[in-house]
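One chain comes next, on its own, written as structure tokens: the form predicted alone.
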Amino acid sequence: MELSNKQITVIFKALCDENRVQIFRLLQNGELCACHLLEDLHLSQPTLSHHMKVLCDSGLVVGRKEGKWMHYSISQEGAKIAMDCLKEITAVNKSECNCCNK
């Protein structure tokens, strides 16, 4: 599955953020609520929010919403194909270069 740039700009937008990152390392130990995730970031609820807005549009991060808490946890199969774009765009093509042979 090839994906677009503006894809792969949106998952990697979505690591290339020091809290984000700390919110996903957190989400490696399985579902957590909201609440928890203020407590342990230290964030104020509209920067969790936007933080977790911007992993969800990724397809890193799935939510679903129990009681007033938003639940998260990481997509495997957006951690599948974040893998496999990483994989995609550092693939070296062995091409003879031509350019300078003129």
Contents of the next structure:
2 protein chains.
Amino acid sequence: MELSNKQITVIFKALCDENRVQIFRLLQNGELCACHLLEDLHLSQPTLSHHMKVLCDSGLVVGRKEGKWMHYSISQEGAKIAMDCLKEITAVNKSECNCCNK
Amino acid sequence: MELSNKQITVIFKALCDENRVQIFRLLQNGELCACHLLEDLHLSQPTLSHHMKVLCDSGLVVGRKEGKWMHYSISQEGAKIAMDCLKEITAVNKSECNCCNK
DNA sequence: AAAACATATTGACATTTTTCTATGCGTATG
DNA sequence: CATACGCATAGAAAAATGTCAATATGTTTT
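Would you generate the structure of this protein in the form predicted in complex with the DNA, following the form predicted alone above?
Whole complex next, starting from this chain.
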């Protein structure tokens, strides 16, 4: 799994806004449609729509269209990719100091 | 571990900028001082200093002052907290649909 | 077919973030 | 002790992001 720096930022942007974090908390109880999410968030409908796009772009959330409703849920595949990515980017290969002052 | 939505955003802001992701890649080979990081990034010194502050605030990176040098490294404790947080926020408790259209 | 409904898109504005130049502060060195 | 060095801070400009009102799009219902 070789993700670019840009791709990594897209994934973690999902968790860089308080409202989006709150959306995760709401989705933890299962799939919800946008209208239901809207009830619990102090946001306008277009703003929610914008956040859901950011979340879907990250891969951490997936949308499922059913008639005129959009159902959103947390993607376990997306979560696994994010976890692997976080693990990979924070892994340290060596431990000695490489500084100019060594 | 009960982190607020705000605290979560502070952690993951570390990975929302391409330059900061690149800094992680550089630190994966071990501790580096700011002057050395600066050589590999196309950034001014104050801009790097700003990014290092964001990284340290996230807890994913720690700084160690030695004389006039600042040595930065990836924090494994910080990484563990971020991993736990990501796991927790993407966990799903129920799987049935809770939508208004159920 | 028209009306109602759920969501997305557009365009504008406010806020936040990124970036730089200039400067300040602490530490080491001549 | 004066100077140089490494890094942080202040302030300003530019870019990106979050937000909303208005509107568009697609779907269901009457």
